[in-house]
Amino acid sequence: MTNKDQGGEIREIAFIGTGVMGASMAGHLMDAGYALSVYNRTRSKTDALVKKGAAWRESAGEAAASADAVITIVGYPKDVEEIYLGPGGIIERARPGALLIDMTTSSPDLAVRIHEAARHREIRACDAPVTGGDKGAREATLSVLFGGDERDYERALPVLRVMGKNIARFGGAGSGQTAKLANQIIISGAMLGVCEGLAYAQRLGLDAEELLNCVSGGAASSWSLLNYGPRILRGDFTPGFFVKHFIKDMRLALESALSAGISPEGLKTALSQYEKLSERGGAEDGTQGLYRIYREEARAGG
């Protein structure tokens, strides 16, 4: 089946949310030769992309209106929504055969209720939620995990393959976002057991660089430890993710979790720590700063 067969070759993407990941993502995809129209809430964000050669729009329903696929990437299901299926959203302004790309991190139930709505006016949608953080979205290394029809995933391809290398179709829509919340749920378990190794290695007196380069190389390396474990003991905390949108994926995921009959603890204790760790002012922080309360629970323990 050719891309005409299934609405249409994408040339021209409208790119909504130039945050933290998606600021690069929207780069390389300029970098692969595709027009580039962009909007952000905060305009600012958009800047080097315009200089480069995007162009602004005023609204995501105005970016969509003339795209041929839109890739959203914002901040909770509430704002998913809203530019979606709000008045004179992407929905509603989007042309027949278009591609709508959600990659936010949503509920699984929203991605379906888009899609839906989608199909009613002729457009096609899906969800492909990413990981890999800020170092994933510069160097075009992301794991996508995508939900919706398998012609829509063939034609989404070409585009995902420039801001990532491991993608994968779960199935139908919703399903994206389910494989991202089980991501988030194993990812949840990993921060944890880095944050509190490397505080109980640092409390004993030990070398905590040098116990990071041993045991990186063993049974408890992972991702988190690799990318993670020297920003902590560089006592570097800026956001590769921040706490409150891990915060909100934790909560989905418990959510969806609760509703199929399985009780996870270990989300549930990170999902704690990290709701501690906002509530005293670490909202802002990349998830690595969950160390934060560790450290400051050992100096209060003298």
Given for the second form:
There are 2 protein chains.
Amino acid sequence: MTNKDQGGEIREIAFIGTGVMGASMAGHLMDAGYALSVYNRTRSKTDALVKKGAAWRESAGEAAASADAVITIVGYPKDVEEIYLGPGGIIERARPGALLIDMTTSSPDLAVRIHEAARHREIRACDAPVTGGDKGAREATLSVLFGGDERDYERALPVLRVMGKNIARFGGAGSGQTAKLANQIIISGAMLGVCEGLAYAQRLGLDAEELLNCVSGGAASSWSLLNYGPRILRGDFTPGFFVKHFIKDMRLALESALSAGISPEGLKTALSQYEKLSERGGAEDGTQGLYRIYREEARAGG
Amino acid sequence: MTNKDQGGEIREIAFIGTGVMGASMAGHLMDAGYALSVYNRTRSKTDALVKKGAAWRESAGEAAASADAVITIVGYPKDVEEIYLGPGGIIERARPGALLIDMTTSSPDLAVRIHEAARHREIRACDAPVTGGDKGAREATLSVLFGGDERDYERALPVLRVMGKNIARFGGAGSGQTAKLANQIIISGAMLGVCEGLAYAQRLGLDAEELLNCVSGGAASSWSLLNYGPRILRGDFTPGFFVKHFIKDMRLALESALSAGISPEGLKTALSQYEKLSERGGAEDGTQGLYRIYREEARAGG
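Any chance you could show the form predicted in complex with a further copy of the same chain after that form predicted alone?
Zooming out: every chain and molecule, the one shown earlier first.
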């Protein structure tokens, strides 16, 4: 067994999923000196990285085949399942001793299944979803919520530190996803409050900008209010974080909470409001688009 | 007509309502050199101020009778209605030209009614509810949300500046209350998210303190999370802000929003969860007590 097989130093990384987040994160890894191979469903989104020296691969499995570590950050749990557990996928092709890090926000149960499937092939799998958005990815200030074995955490840390700042391990496989879902539950409530409060203020004829100034330093303050409040007031609903992805996260969180015996009524309400927004064509909006639901209702009513 | 009758300088202030907030605010006014007369339903709560030199009065109306300005901060809209519009109340006894400032969080419609009733007696009434809690009152850093005529705002400003830092006028009578209700709507969502997210994390066996550390700097961050998160995790549900008062505010906000044609589903959910908490004996808890609803459900279910 080589040192690499036992879980040695990471030199070559396969990076799967080079969307808004992934492209920045992969770029930082290259800057830090890692050798990168890349795969993305839409090939053109890897162009900049390939130009920079990354090697293009024809599939996730192929990228994984030669790597010490595999990092994935894709769209939905079904995508995660396919690239890891599907035929010719990462679990099938990765080398024994390889470290697999899924940074997609995905299902805790699926993370456990992947961990188990990997273990049977002497591959180490863990989950490390992130918060901090495109800005955090660009500036390498993401928070990373890690779930997996302690020794895999130690091994992953130098790599994770290239992409993020606040890094914590929450327990075994799946616990990173659970922590991320808790984070999304907290945000779902904040977004309800911000969108409803601002819609109410505008509907009642208040100067909402003045309101924002006046309450931003007080008990109503939040990242959501400070970041999305101004965008809402100038009618900017372009995505920092897509409604469709937030809906995915909230569905995962609701499912997980309900099966744990918790009935998160606020989360249920947020999800149902966002689903309404999505049905009305807002799936590609940023999450601050929720405000439009209330604005339109007020218009229809008044 | 004396200068005082035309709305002159404020020297003597009647201060009605010396609870946790009012007592601090009245103290600052005395420190700033205003002559104070005080009234409170529970007389003992004025003791410290009287010792300091304030004059005790037997009713709100009696306190108002000799004052240039009257400041009220009491419990519920029915209390506001009684002390202003009731027999022997403030409107009946205040002098022409007096400035009445209600700092209770109360109904926008009631604020307009008081303003009108006052106007008929050549008295100036305005609403100026605050945010910032007992800490803001103690440190004179409250945000003050003013509704009333521009010239009354100018006249009130030196007095308000003694008690608060961020002071803004939102329009005519009632608009201060509307702005405050918007603030409370924003907070209602944040509290849902914080309590549900932390209950979920704990139920799923995560180290919730680690979670708090890790997500507090990111998109889930809020005043509610930073201030109530740690209290929740150490089981401290003592009131900064009472559940019963938050319920009052949310009911006012919901009524106001619905009559304006907005259907704030998040606010409805928050109110119904807090009402559940109140029915279970949590009315005198702090608002972070909402967490207990989810903890108890999880226990009952699991």
